[in-house]
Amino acid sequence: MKLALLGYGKMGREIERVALSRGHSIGLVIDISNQNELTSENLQKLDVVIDFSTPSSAVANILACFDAGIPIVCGTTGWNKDLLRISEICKEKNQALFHSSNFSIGVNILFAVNEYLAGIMNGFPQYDVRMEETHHTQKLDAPSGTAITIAEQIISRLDRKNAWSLYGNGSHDDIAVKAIREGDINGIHDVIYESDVDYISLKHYAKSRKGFALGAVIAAEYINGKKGIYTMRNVMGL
(Lines of atoms letter the chains of each structure in order from A and count residues from 1; the text may use other names and numbers.)
(Lines give C-alpha, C1' and ligand atoms only; values in the text may rest on other atoms or scores of the structure.)
Protein backbone atom coordinates (compact mmCIF):
# COMPACT_ATOMS: atom_id res chain seq x y z
CA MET A 1 0.00 0.00 0.00
CA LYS A 2 0.94 3.63 -0.44
CA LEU A 3 0.13 5.49 2.76
CA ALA A 4 -0.22 9.09 3.89
CA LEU A 5 0.77 10.18 7.38
CA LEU A 6 -1.10 13.13 8.83
CA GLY A 7 0.98 14.26 11.79
CA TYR A 8 4.70 13.54 11.85
CA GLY A 9 5.63 13.61 15.50
CA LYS A 10 6.97 10.67 17.47
CA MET A 11 3.95 8.50 16.59
CA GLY A 12 4.06 9.43 12.92
CA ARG A 13 7.73 8.50 12.69
CA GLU A 14 7.15 5.19 14.46
CA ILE A 15 4.25 4.38 12.11
CA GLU A 16 6.53 5.14 9.17
CA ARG A 17 9.16 2.70 10.45
CA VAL A 18 6.60 -0.05 11.01
CA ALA A 19 4.88 0.53 7.66
CA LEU A 20 8.16 0.37 5.73
CA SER A 21 9.15 -2.81 7.59
CA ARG A 22 5.88 -4.42 6.42
CA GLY A 23 6.52 -3.58 2.76
CA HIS A 24 4.41 -0.42 2.45
CA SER A 25 5.50 2.98 1.16
CA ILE A 26 4.81 6.53 2.34
CA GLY A 27 3.47 8.73 -0.42
CA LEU A 28 2.59 11.83 1.58
CA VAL A 29 3.51 13.30 4.95
CA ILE A 30 1.54 16.25 6.30
CA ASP A 31 2.67 18.24 9.30
CA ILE A 32 2.17 21.78 10.52
CA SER A 33 4.64 23.15 7.95
CA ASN A 34 2.88 21.85 4.80
CA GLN A 35 -0.85 21.59 5.52
CA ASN A 36 -1.55 23.21 2.14
CA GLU A 37 -0.50 19.91 0.53
CA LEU A 38 -3.52 18.10 1.99
CA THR A 39 -5.47 18.24 -1.27
CA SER A 40 -7.80 15.83 -3.02
CA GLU A 41 -5.30 15.57 -5.87
CA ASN A 42 -2.54 14.41 -3.53
CA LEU A 43 -4.80 12.13 -1.48
CA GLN A 44 -6.15 10.34 -4.54
CA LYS A 45 -2.66 9.03 -5.31
CA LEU A 46 -2.77 6.97 -2.09
CA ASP A 47 -4.43 3.84 -0.75
CA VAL A 48 -5.01 4.71 2.93
CA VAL A 49 -4.43 7.71 5.18
CA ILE A 50 -3.28 7.34 8.80
CA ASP A 51 -4.01 10.33 11.04
CA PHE A 52 -2.19 10.96 14.31
CA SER A 53 -2.41 14.74 14.21
CA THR A 54 -4.20 16.95 16.76
CA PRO A 55 -7.76 17.08 18.13
CA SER A 56 -8.30 20.44 16.41
CA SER A 57 -7.39 19.14 12.94
CA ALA A 58 -8.66 15.54 13.00
CA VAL A 59 -12.23 16.26 11.88
CA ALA A 60 -11.12 18.41 8.93
CA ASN A 61 -8.61 15.71 7.94
CA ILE A 62 -11.29 13.02 8.02
CA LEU A 63 -13.66 15.10 5.90
CA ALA A 64 -10.89 15.81 3.39
CA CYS A 65 -10.34 12.06 2.99
CA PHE A 66 -14.08 11.47 2.54
CA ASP A 67 -14.13 14.12 -0.22
CA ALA A 68 -11.15 12.47 -1.90
CA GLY A 69 -12.66 8.98 -1.58
CA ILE A 70 -9.69 7.63 0.42
CA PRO A 71 -10.04 5.40 3.52
CA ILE A 72 -8.71 6.96 6.72
CA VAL A 73 -7.43 5.41 9.93
CA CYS A 74 -7.77 7.97 12.73
CA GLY A 75 -5.78 7.48 15.91
CA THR A 76 -6.13 11.07 17.10
CA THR A 77 -8.22 11.41 20.25
CA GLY A 78 -10.08 14.35 21.76
CA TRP A 79 -12.70 14.76 19.00
CA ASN A 80 -15.33 12.30 20.29
CA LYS A 81 -18.04 14.94 20.41
CA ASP A 82 -18.02 14.90 16.58
CA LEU A 83 -17.98 11.13 16.15
CA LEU A 84 -21.74 10.71 15.58
CA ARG A 85 -21.81 13.47 12.95
CA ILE A 86 -18.70 12.14 11.21
CA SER A 87 -20.11 8.60 11.23
CA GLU A 88 -23.31 9.81 9.56
CA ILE A 89 -21.32 11.66 6.89
CA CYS A 90 -19.20 8.56 6.32
CA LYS A 91 -22.32 6.48 5.68
CA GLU A 92 -23.96 9.13 3.50
CA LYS A 93 -20.88 9.43 1.29
CA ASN A 94 -20.16 5.67 1.32
CA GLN A 95 -16.62 6.20 2.57
CA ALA A 96 -14.36 4.35 4.99
CA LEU A 97 -13.31 5.33 8.53
CA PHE A 98 -11.34 3.27 11.01
CA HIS A 99 -11.24 4.94 14.42
CA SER A 100 -10.04 3.80 17.81
CA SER A 101 -9.01 5.45 21.06
CA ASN A 102 -6.07 3.03 21.11
CA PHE A 103 -4.56 0.78 18.42
CA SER A 104 -2.41 -1.35 20.73
CA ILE A 105 -3.31 -5.04 20.62
CA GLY A 106 -2.56 -5.25 24.35
CA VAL A 107 -4.87 -2.36 25.18
CA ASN A 108 -7.66 -3.89 23.13
CA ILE A 109 -7.23 -7.13 25.07
CA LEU A 110 -7.54 -4.98 28.20
CA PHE A 111 -10.76 -3.50 26.80
CA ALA A 112 -12.24 -6.99 26.44
CA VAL A 113 -11.17 -8.04 29.95
CA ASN A 114 -12.39 -4.72 31.37
CA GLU A 115 -15.92 -5.30 30.06
CA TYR A 116 -15.94 -8.84 31.45
CA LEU A 117 -14.65 -7.75 34.86
CA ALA A 118 -17.16 -4.88 35.12
CA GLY A 119 -19.96 -7.36 34.46
CA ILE A 120 -18.74 -9.54 37.34
CA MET A 121 -18.33 -6.55 39.65
CA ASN A 122 -21.91 -5.47 39.04
CA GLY A 123 -22.89 -8.18 41.53
CA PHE A 124 -20.42 -7.04 44.20
CA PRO A 125 -21.34 -3.51 45.34
CA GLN A 126 -18.73 -3.55 48.13
CA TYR A 127 -16.12 -2.74 45.47
CA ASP A 128 -15.76 0.86 44.37
CA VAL A 129 -13.92 1.58 41.12
CA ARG A 130 -11.51 4.32 40.13
CA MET A 131 -8.99 4.83 37.34
CA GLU A 132 -5.55 6.31 36.80
CA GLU A 133 -3.84 7.10 33.50
CA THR A 134 -0.35 8.50 32.89
CA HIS A 135 1.09 9.92 29.67
CA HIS A 136 3.91 12.15 28.43
CA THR A 137 3.68 15.89 28.95
CA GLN A 138 3.01 16.57 25.23
CA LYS A 139 -0.35 14.77 25.28
CA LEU A 140 -3.02 17.40 24.71
CA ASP A 141 -6.18 15.72 26.01
CA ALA A 142 -6.95 14.61 29.57
CA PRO A 143 -8.16 12.10 30.39
CA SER A 144 -6.88 10.07 27.46
CA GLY A 145 -9.26 8.70 24.87
CA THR A 146 -8.31 5.23 26.06
CA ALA A 147 -9.28 6.10 29.64
CA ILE A 148 -12.62 7.44 28.44
CA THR A 149 -13.26 4.22 26.50
CA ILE A 150 -12.44 2.14 29.60
CA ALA A 151 -14.70 4.30 31.78
CA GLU A 152 -17.59 4.11 29.31
CA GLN A 153 -17.25 0.32 29.17
CA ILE A 154 -17.48 0.13 32.96
CA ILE A 155 -20.49 2.47 33.06
CA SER A 156 -22.30 0.26 30.53
CA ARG A 157 -21.87 -2.82 32.77
CA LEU A 158 -21.84 -1.39 36.31
CA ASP A 159 -25.26 -0.18 37.47
CA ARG A 160 -23.87 1.89 40.35
CA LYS A 161 -21.81 4.16 38.08
CA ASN A 162 -23.47 6.68 35.78
CA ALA A 163 -20.60 8.84 34.54
CA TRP A 164 -16.88 9.57 34.94
CA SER A 165 -15.29 12.72 36.29
CA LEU A 166 -11.72 13.98 36.09
CA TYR A 167 -9.98 13.76 39.48
CA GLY A 168 -13.29 12.69 41.05
CA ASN A 169 -14.79 16.18 40.82
CA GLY A 170 -18.27 14.77 40.45
CA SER A 171 -20.79 12.76 42.40
CA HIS A 172 -20.31 9.48 44.26
CA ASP A 173 -21.92 7.76 41.27
CA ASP A 174 -19.05 8.87 39.03
CA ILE A 175 -15.87 6.94 38.25
CA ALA A 176 -12.97 9.10 39.42
CA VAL A 177 -10.32 9.32 36.70
CA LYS A 178 -6.88 10.67 37.64
CA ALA A 179 -4.83 11.95 34.70
CA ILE A 180 -1.08 12.36 35.20
CA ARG A 181 1.23 14.07 32.69
CA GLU A 182 4.94 13.54 33.28
CA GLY A 183 8.16 12.74 31.45
CA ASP A 184 8.03 10.74 28.20
CA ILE A 185 5.66 7.99 29.37
CA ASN A 186 4.00 6.18 26.46
CA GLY A 187 0.87 5.24 28.37
CA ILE A 188 -0.21 3.58 31.59
CA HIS A 189 -3.86 2.73 32.30
CA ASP A 190 -4.97 1.25 35.61
CA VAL A 191 -8.49 0.22 36.67
CA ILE A 192 -8.75 -0.30 40.40
CA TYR A 193 -11.61 -2.00 42.26
CA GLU A 194 -11.29 -1.60 46.02
CA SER A 195 -13.25 -2.92 49.00
CA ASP A 196 -12.60 -2.75 52.73
CA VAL A 197 -10.55 -5.95 52.58
CA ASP A 198 -8.71 -5.93 49.21
CA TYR A 199 -8.31 -4.37 45.82
CA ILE A 200 -8.05 -5.65 42.26
CA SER A 201 -5.98 -3.85 39.63
CA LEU A 202 -6.30 -4.25 35.86
CA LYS A 203 -3.31 -2.49 34.30
CA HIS A 204 -1.68 -1.95 30.92
CA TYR A 205 1.80 -0.43 30.59
CA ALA A 206 3.08 0.50 27.14
CA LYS A 207 6.85 -0.04 26.90
CA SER A 208 7.12 1.94 23.66
CA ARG A 209 5.07 3.48 20.86
CA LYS A 210 5.71 0.51 18.58
CA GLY A 211 2.60 -1.38 19.73
CA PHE A 212 0.37 1.57 18.84
CA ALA A 213 2.11 2.05 15.49
CA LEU A 214 1.82 -1.62 14.57
CA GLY A 215 -1.89 -1.61 15.36
CA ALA A 216 -2.42 1.48 13.21
CA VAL A 217 -0.67 -0.13 10.23
CA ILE A 218 -2.66 -3.35 10.71
CA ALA A 219 -5.82 -1.18 10.73
CA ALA A 220 -4.74 0.42 7.45
CA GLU A 221 -4.18 -3.02 5.93
CA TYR A 222 -7.64 -4.07 7.16
CA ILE A 223 -9.54 -1.06 5.80
CA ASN A 224 -7.83 -0.94 2.40
CA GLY A 225 -10.49 -1.42 -0.26
CA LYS A 226 -13.39 -1.39 2.21
CA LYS A 227 -16.29 0.97 2.87
CA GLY A 228 -17.93 1.59 6.23
CA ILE A 229 -16.95 2.30 9.82
CA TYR A 230 -14.54 0.04 11.70
CA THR A 231 -12.72 -0.21 15.02
CA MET A 232 -10.12 -2.52 16.53
CA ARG A 233 -12.95 -4.80 17.62
CA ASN A 234 -13.35 -5.73 13.95
CA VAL A 235 -9.64 -6.53 13.58
CA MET A 236 -9.63 -8.64 16.75
CA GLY A 237 -12.90 -10.43 15.99
CA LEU A 238 -14.61 -9.17 19.16
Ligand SMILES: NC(=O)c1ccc[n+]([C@@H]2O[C@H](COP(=O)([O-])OP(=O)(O)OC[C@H]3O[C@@H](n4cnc5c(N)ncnc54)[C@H](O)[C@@H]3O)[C@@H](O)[C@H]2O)c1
Given for the second form:
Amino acid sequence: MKLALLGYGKMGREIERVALSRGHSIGLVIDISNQNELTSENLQKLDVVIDFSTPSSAVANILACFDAGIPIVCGTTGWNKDLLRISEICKEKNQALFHSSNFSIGVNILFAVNEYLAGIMNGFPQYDVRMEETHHTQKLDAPSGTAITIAEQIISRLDRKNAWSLYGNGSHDDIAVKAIREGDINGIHDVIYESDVDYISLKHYAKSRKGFALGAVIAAEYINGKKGIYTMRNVMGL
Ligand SMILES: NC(=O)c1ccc[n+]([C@@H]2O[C@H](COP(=O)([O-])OP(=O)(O)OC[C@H]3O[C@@H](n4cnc5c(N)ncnc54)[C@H](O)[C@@H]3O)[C@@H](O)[C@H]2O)c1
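Given the form predicted alone, state the structure of the form predicted together with the named molecule.
Starting with the chain above, the whole complex follows.
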Protein backbone atom coordinates (compact mmCIF):
# COMPACT_ATOMS: atom_id res chain seq x y z
CA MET A 1 0.00 0.00 0.00
CA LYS A 2 0.97 3.60 -0.48
CA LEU A 3 0.27 5.48 2.76
CA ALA A 4 -0.01 9.11 3.86
CA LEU A 5 1.02 10.16 7.35
CA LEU A 6 -0.80 13.14 8.85
CA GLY A 7 1.31 14.19 11.83
CA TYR A 8 5.03 13.38 11.77
CA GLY A 9 5.77 13.47 15.46
CA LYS A 10 6.64 10.61 17.83
CA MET A 11 3.90 8.32 16.51
CA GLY A 12 4.15 9.35 12.85
CA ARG A 13 7.85 8.43 12.80
CA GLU A 14 7.25 5.10 14.55
CA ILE A 15 4.44 4.26 12.10
CA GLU A 16 6.75 5.04 9.18
CA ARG A 17 9.30 2.51 10.52
CA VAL A 18 6.68 -0.20 11.03
CA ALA A 19 4.95 0.46 7.67
CA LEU A 20 8.25 0.24 5.73
CA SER A 21 9.14 -3.00 7.57
CA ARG A 22 5.82 -4.49 6.40
CA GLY A 23 6.50 -3.63 2.75
CA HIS A 24 4.41 -0.45 2.46
CA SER A 25 5.59 2.89 1.14
CA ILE A 26 4.94 6.45 2.34
CA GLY A 27 3.68 8.71 -0.45
CA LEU A 28 2.85 11.84 1.56
CA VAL A 29 3.79 13.25 4.96
CA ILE A 30 1.88 16.24 6.33
CA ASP A 31 2.88 18.15 9.43
CA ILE A 32 2.27 21.66 10.68
CA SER A 33 4.63 23.34 8.18
CA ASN A 34 3.13 21.89 4.95
CA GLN A 35 -0.62 21.67 5.66
CA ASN A 36 -1.23 23.31 2.25
CA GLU A 37 -0.24 19.96 0.67
CA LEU A 38 -3.30 18.25 2.20
CA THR A 39 -5.32 18.43 -1.03
CA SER A 40 -7.72 15.95 -2.65
CA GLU A 41 -5.38 15.75 -5.61
CA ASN A 42 -2.46 14.63 -3.41
CA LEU A 43 -4.60 12.28 -1.29
CA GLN A 44 -6.11 10.52 -4.29
CA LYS A 45 -2.67 9.16 -5.25
CA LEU A 46 -2.68 7.07 -2.04
CA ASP A 47 -4.41 3.97 -0.67
CA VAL A 48 -4.88 4.84 3.03
CA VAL A 49 -4.18 7.83 5.30
CA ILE A 50 -2.98 7.43 8.90
CA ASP A 51 -3.53 10.41 11.22
CA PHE A 52 -1.62 10.81 14.49
CA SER A 53 -1.63 14.61 14.74
CA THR A 54 -3.27 16.82 17.39
CA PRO A 55 -6.74 17.04 18.99
CA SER A 56 -7.38 20.34 17.17
CA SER A 57 -6.40 19.09 13.69
CA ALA A 58 -7.83 15.54 13.58
CA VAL A 59 -11.42 16.43 12.61
CA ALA A 60 -10.41 18.66 9.68
CA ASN A 61 -7.98 15.97 8.50
CA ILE A 62 -10.71 13.29 8.61
CA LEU A 63 -13.12 15.50 6.64
CA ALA A 64 -10.41 16.17 4.02
CA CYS A 65 -10.03 12.40 3.53
CA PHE A 66 -13.81 11.93 3.23
CA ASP A 67 -13.87 14.65 0.54
CA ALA A 68 -11.02 12.94 -1.33
CA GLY A 69 -12.66 9.51 -0.99
CA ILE A 70 -9.61 7.97 0.78
CA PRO A 71 -9.92 5.67 3.84
CA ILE A 72 -8.47 7.12 7.04
CA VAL A 73 -7.11 5.47 10.18
CA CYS A 74 -7.24 7.99 13.03
CA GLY A 75 -5.28 7.41 16.23
CA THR A 76 -5.32 11.01 17.41
CA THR A 77 -7.13 11.39 20.73
CA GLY A 78 -8.95 14.32 22.33
CA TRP A 79 -11.71 14.82 19.71
CA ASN A 80 -14.29 12.45 21.26
CA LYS A 81 -17.02 15.10 21.37
CA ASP A 82 -17.08 15.10 17.53
CA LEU A 83 -17.11 11.33 17.04
CA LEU A 84 -20.89 10.98 16.62
CA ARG A 85 -21.08 13.84 14.09
CA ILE A 86 -18.07 12.52 12.14
CA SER A 87 -19.53 8.97 12.11
CA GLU A 88 -22.78 10.33 10.64
CA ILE A 89 -20.91 12.25 7.93
CA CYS A 90 -18.86 9.11 7.17
CA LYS A 91 -22.06 7.09 6.64
CA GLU A 92 -23.80 9.83 4.63
CA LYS A 93 -20.82 10.20 2.28
CA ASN A 94 -20.17 6.43 2.15
CA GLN A 95 -16.56 6.84 3.28
CA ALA A 96 -14.20 4.79 5.48
CA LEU A 97 -12.96 5.60 9.00
CA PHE A 98 -11.00 3.37 11.37
CA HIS A 99 -10.66 4.96 14.79
CA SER A 100 -9.35 3.82 18.13
CA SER A 101 -8.27 5.60 21.29
CA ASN A 102 -5.61 2.88 21.49
CA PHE A 103 -4.25 0.65 18.73
CA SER A 104 -2.27 -1.64 21.03
CA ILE A 105 -3.38 -5.29 20.94
CA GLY A 106 -2.77 -5.56 24.71
CA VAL A 107 -4.94 -2.56 25.54
CA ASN A 108 -7.74 -3.93 23.37
CA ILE A 109 -7.54 -7.21 25.32
CA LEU A 110 -7.75 -5.10 28.50
CA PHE A 111 -10.86 -3.37 27.05
CA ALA A 112 -12.57 -6.77 26.69
CA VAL A 113 -11.62 -7.89 30.22
CA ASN A 114 -12.62 -4.49 31.61
CA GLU A 115 -16.18 -4.85 30.31
CA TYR A 116 -16.43 -8.40 31.66
CA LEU A 117 -15.08 -7.40 35.08
CA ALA A 118 -17.45 -4.40 35.33
CA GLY A 119 -20.40 -6.74 34.68
CA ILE A 120 -19.25 -9.11 37.45
CA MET A 121 -18.93 -6.18 39.87
CA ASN A 122 -22.72 -5.57 39.72
CA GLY A 123 -22.95 -8.47 42.20
CA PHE A 124 -20.26 -7.07 44.54
CA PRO A 125 -21.22 -3.59 45.77
CA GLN A 126 -18.47 -3.64 48.43
CA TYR A 127 -15.97 -2.72 45.66
CA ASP A 128 -15.60 0.88 44.49
CA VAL A 129 -13.80 1.55 41.21
CA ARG A 130 -11.31 4.27 40.32
CA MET A 131 -8.75 4.71 37.54
CA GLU A 132 -5.24 6.03 37.05
CA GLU A 133 -3.44 6.82 33.79
CA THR A 134 0.18 7.98 33.40
CA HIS A 135 1.79 9.49 30.26
CA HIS A 136 4.77 11.61 29.19
CA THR A 137 4.65 15.34 29.90
CA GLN A 138 4.08 16.40 26.25
CA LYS A 139 0.67 14.73 26.05
CA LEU A 140 -1.95 17.40 25.22
CA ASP A 141 -5.18 15.76 26.48
CA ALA A 142 -6.10 14.55 29.98
CA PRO A 143 -7.44 12.10 30.83
CA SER A 144 -6.18 10.02 27.92
CA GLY A 145 -8.57 8.84 25.20
CA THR A 146 -7.87 5.30 26.38
CA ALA A 147 -8.89 6.18 29.95
CA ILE A 148 -12.13 7.71 28.65
CA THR A 149 -12.88 4.51 26.67
CA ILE A 150 -12.24 2.39 29.80
CA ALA A 151 -14.45 4.66 31.95
CA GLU A 152 -17.29 4.63 29.39
CA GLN A 153 -17.10 0.83 29.21
CA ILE A 154 -17.45 0.59 33.00
CA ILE A 155 -20.41 2.99 32.95
CA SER A 156 -22.12 0.88 30.28
CA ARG A 157 -21.79 -2.34 32.37
CA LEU A 158 -21.73 -1.33 36.07
CA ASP A 159 -25.16 -0.11 37.18
CA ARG A 160 -23.93 1.93 40.17
CA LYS A 161 -21.71 4.19 38.02
CA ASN A 162 -23.06 6.70 35.51
CA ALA A 163 -20.32 9.33 35.12
CA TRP A 164 -16.55 9.84 35.26
CA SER A 165 -14.57 12.94 36.17
CA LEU A 166 -10.95 14.00 36.32
CA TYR A 167 -9.84 13.41 39.94
CA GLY A 168 -13.46 12.59 40.95
CA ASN A 169 -16.28 14.75 42.25
CA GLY A 170 -16.95 12.80 45.47
CA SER A 171 -20.30 11.35 44.40
CA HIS A 172 -20.88 7.56 44.59
CA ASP A 173 -22.03 7.22 40.98
CA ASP A 174 -18.85 8.89 39.64
CA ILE A 175 -15.59 7.17 38.58
CA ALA A 176 -12.54 9.22 39.62
CA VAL A 177 -9.85 9.25 36.90
CA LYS A 178 -6.40 10.40 38.01
CA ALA A 179 -4.14 11.65 35.17
CA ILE A 180 -0.40 11.72 35.95
CA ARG A 181 2.08 13.40 33.59
CA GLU A 182 5.73 12.50 34.15
CA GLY A 183 8.94 11.65 32.28
CA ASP A 184 8.76 9.85 28.94
CA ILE A 185 6.13 7.25 29.87
CA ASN A 186 4.42 5.73 26.81
CA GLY A 187 1.19 4.89 28.63
CA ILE A 188 0.06 3.14 31.81
CA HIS A 189 -3.63 2.48 32.51
CA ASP A 190 -4.84 1.00 35.78
CA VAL A 191 -8.43 0.14 36.76
CA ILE A 192 -8.68 -0.41 40.52
CA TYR A 193 -11.59 -2.03 42.37
CA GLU A 194 -11.12 -1.59 46.13
CA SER A 195 -13.05 -3.01 49.08
CA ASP A 196 -12.30 -2.77 52.83
CA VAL A 197 -10.23 -5.95 52.66
CA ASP A 198 -8.46 -5.98 49.27
CA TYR A 199 -8.14 -4.47 45.84
CA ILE A 200 -8.07 -5.80 42.28
CA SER A 201 -5.97 -3.99 39.69
CA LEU A 202 -6.35 -4.38 35.90
CA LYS A 203 -3.26 -2.73 34.47
CA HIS A 204 -1.63 -2.22 31.07
CA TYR A 205 1.92 -0.90 30.66
CA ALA A 206 3.17 0.06 27.18
CA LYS A 207 6.92 -0.67 26.98
CA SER A 208 7.32 1.45 23.80
CA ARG A 209 5.28 3.10 21.01
CA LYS A 210 5.81 0.14 18.70
CA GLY A 211 2.62 -1.65 19.77
CA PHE A 212 0.46 1.40 18.90
CA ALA A 213 2.24 1.83 15.54
CA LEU A 214 1.88 -1.83 14.59
CA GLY A 215 -1.85 -1.76 15.42
CA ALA A 216 -2.32 1.37 13.28
CA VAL A 217 -0.57 -0.21 10.27
CA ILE A 218 -2.63 -3.41 10.68
CA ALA A 219 -5.74 -1.17 10.77
CA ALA A 220 -4.62 0.50 7.51
CA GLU A 221 -4.16 -2.93 5.88
CA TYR A 222 -7.66 -3.89 7.10
CA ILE A 223 -9.50 -0.75 5.91
CA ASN A 224 -7.84 -0.62 2.46
CA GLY A 225 -10.60 -0.88 -0.17
CA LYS A 226 -13.44 -0.89 2.42
CA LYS A 227 -16.23 1.58 3.26
CA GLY A 228 -17.72 2.05 6.74
CA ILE A 229 -16.63 2.64 10.33
CA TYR A 230 -14.26 0.24 12.07
CA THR A 231 -12.44 -0.16 15.39
CA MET A 232 -9.91 -2.65 16.73
CA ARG A 233 -12.82 -4.93 17.68
CA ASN A 234 -13.29 -5.66 13.98
CA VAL A 235 -9.63 -6.61 13.55
CA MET A 236 -9.28 -8.64 16.74
CA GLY A 237 -12.64 -10.41 16.56
CA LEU A 238 -13.48 -9.35 20.13
N1 LIG B 1 -4.59 5.68 19.41
C2 LIG B 1 -3.37 5.31 19.86
O3 LIG B 1 -3.05 4.12 19.97
C4 LIG B 1 -2.39 6.40 20.24
C5 LIG B 1 -1.10 6.06 20.71
C6 LIG B 1 -0.20 7.10 20.96
C7 LIG B 1 -0.59 8.42 20.76
N8 LIG B 1 -1.86 8.68 20.33
C9 LIG B 1 -2.31 10.05 20.03
O10 LIG B 1 -1.75 10.41 18.77
C11 LIG B 1 -1.57 11.82 18.71
C12 LIG B 1 -0.12 12.12 18.31
O13 LIG B 1 0.74 11.63 19.32
P14 LIG B 1 2.34 11.89 19.23
O15 LIG B 1 2.87 11.30 20.49
O16 LIG B 1 2.88 11.46 17.93
O17 LIG B 1 2.37 13.51 19.32
P18 LIG B 1 3.48 14.48 18.74
O19 LIG B 1 3.23 15.80 19.40
O20 LIG B 1 4.84 13.87 18.87
O21 LIG B 1 3.13 14.59 17.18
C22 LIG B 1 2.03 15.28 16.67
C23 LIG B 1 2.47 15.92 15.35
O24 LIG B 1 1.32 16.48 14.69
C25 LIG B 1 1.77 17.67 14.06
N26 LIG B 1 0.65 18.54 13.66
C27 LIG B 1 0.11 19.60 14.30
N28 LIG B 1 -0.91 20.10 13.57
C29 LIG B 1 -0.99 19.34 12.45
C30 LIG B 1 -1.86 19.36 11.32
N31 LIG B 1 -2.83 20.27 11.19
N32 LIG B 1 -1.69 18.40 10.36
C33 LIG B 1 -0.73 17.47 10.49
N34 LIG B 1 0.13 17.42 11.55
C35 LIG B 1 -0.01 18.34 12.51
C36 LIG B 1 2.72 18.29 15.08
O37 LIG B 1 3.55 19.27 14.51
C38 LIG B 1 3.49 17.04 15.55
O39 LIG B 1 4.62 16.79 14.75
C40 LIG B 1 -2.00 12.34 20.09
O41 LIG B 1 -3.35 12.76 20.03
C42 LIG B 1 -1.87 11.13 20.99
O43 LIG B 1 -2.72 11.17 22.13
C44 LIG B 1 -2.75 7.70 20.08
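Shifts are known only where both forms have a C-alpha. Residue numbers count along the first chain shown, from 1. Keep in mind that what you see is a predicted model, and the values were worked out from it rather than measured. So that the term is clear: the rigid core is the largest set of C-alpha atoms that superpose within 1.5 Å between two forms.
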In sequence order, what are the runs of three or more consecutive residues whose Cα atoms each shift by at least 2 Å between these two forms, relative to the rigid core?
-> 169 to 172
